[in-house]
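Take a look at this single chain, the form predicted alone, given in structure tokens.
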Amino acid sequence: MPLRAFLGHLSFRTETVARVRERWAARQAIPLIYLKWSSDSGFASLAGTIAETQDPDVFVARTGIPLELALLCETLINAGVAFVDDKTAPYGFAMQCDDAVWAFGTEWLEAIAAGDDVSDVVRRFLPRFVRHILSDDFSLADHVDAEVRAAAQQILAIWTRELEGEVISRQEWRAARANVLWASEASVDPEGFLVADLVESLPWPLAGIAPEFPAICQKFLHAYLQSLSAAFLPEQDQADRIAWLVGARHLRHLRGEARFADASDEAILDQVPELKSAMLAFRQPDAESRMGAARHLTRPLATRFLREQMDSLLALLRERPG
């Protein structure tokens, strides 16, 4: 059966609307990355606090909503905010972000219509975000190396038929995941490899990796944020850096040899000491804190990427069938 926002009922949109936005308003919702609700705390994410729940069945019962619409729509807030010490705060620690990607914590669901069927906007999303990353605009379109570019391509060209009712067999999807594994392997430059990581972990078919989708954002949002402020970073942190990049890139290799199956990174890292030094460098308090001053300067190109996927994801809630 077809989900119905809000449960069809306007009065039900218009009290929880009222009741998110308040406390929204008041920084009593933490943005995070998953569902989190606590009626003792007063702990609750943003999703926690529109249903009241960290159940996920429960939200989706509650609201008429998919959870990964919500949680998708969090993760982008999440990234654009700064978690700050603060003693003095009631959780321990202050957020700091721009208003526009704040303001995005209510838009969009006030953009959603009692009675709507939203479960699809995931779906349509995806195809919309992989082509800004492909987009020659994109800050890292350079960097991107064209056998994981046609790899991409392949899969929106599958998406697309899947979007218009082709049911797509499995050997075609187990031909595109091989293909992009191919091409995610092959990639030699490091500023490119977290779209490569991206694009790998994206060829599966629409229903199954919506749900997904949230998490492998976060992971990919990180990581291009991280390398947005690269370039404010001295010369010495920007090679630390790489190295990381490289490195990481090594021990999920690593991670895969049979004498290793069983070990966790540190284990690895322990039997690998050049990785391992390579690895920690970039992750020292030193390096760690201008880091963050780094990605300070880069907020205003931050909020800019981060507002451009709030506003694809508003547009396509906003319309209406017919």
Contents of the next structure:
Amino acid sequence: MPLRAFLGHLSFRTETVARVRERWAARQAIPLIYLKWSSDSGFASLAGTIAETQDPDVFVARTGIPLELALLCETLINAGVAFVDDKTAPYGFAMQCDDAVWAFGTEWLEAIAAGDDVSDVVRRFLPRFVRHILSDDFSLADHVDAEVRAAAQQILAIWTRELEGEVISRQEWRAARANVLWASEASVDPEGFLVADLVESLPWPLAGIAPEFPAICQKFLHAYLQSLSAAFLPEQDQADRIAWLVGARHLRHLRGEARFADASDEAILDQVPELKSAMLAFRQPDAESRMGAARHLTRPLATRFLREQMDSLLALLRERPG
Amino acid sequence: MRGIIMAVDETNFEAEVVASPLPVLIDFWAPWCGPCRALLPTIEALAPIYAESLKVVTINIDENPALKDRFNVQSIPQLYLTQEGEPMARLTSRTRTQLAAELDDILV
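Given the form predicted alone, state the structure of the form predicted in complex with its partner chain.
Full complex below, order starting with the chain above.
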């Protein structure tokens, strides 16, 4: 459905951008991964601050901006922010983040002119994002199994035809899903699991997957930024992390087994001690603390990756139709 | 899309779940649960795809402890496929692709 950003009113755009810019500069809006608003002085997300609501339908009606676009922008920022306990801060935590990441909080909003129809921006961003992940420049390129890569290329090819206006049959999508599930299941390199998981989430029509993409992207970013940090961990922690990645896949399989039909994860782990120890070793407080330190060292790499995605979105937003 | 998913509680469980002619997919969640929020768009996307063969509802476990106990929900998010209020299967997948494959296997 076509949308008109800021409902087509220049004055409304000016007022909205100024109000958000002020709250964002004062760090009174928090980059979350969901829509959150409070009319008193409580917690508000960036998207919640823009529309002053936490109702998804009201957000779109008030702004003329698709919620998935706002949430995707917010998710990219969220991934670059370290939330650190700080009893002196208004909400009990401080947000540490590179300026290049924080700046995006208003850059994307300022890139939208009053009356722009930005309803397809996330749809057009998705293939760009996946191509970036499949490129040789991507740091995990050597860890992406050939089957996963081929399944992703198949999805990209279908999306390309879709963007050209072709109607894709349900059978073709179903075949793509079967292929991607098989490829993901067959993937063997633990460092590549996060790409397999990402690709597994994607074989759906663009219009259908776009609203879900911020959540998919958040999961991927969390795993990817952790993998960047892994290089800065001591050898034992790196080995524990690999065992944890393999264990998480194993746990996923066990959840589906009939013998564990009603069991919680804790109950499953209690019955499979070797899996439990693999899952817990990387989650010990001292290991988590070393991971936190490694994440700090990785911040320039994380910022570069996030900024590339932000710039890709900005380029799409600045492309004016016609 | 959001309108397809109904929030069910202890007062309307009988009418909306037990008496439903269609199987019901229940998403047990809570507002404080990050993974639940992350799963919600997936559930919202699945609902229209299975609109003819499945009803999708959410249950907030904080507000409905009796339903939490009835399904022995130990952790959230938790997805149960039910028929006449009785569990047919617990769905363990968390991506739309996997969940669709699981549902297709069960609903054939």
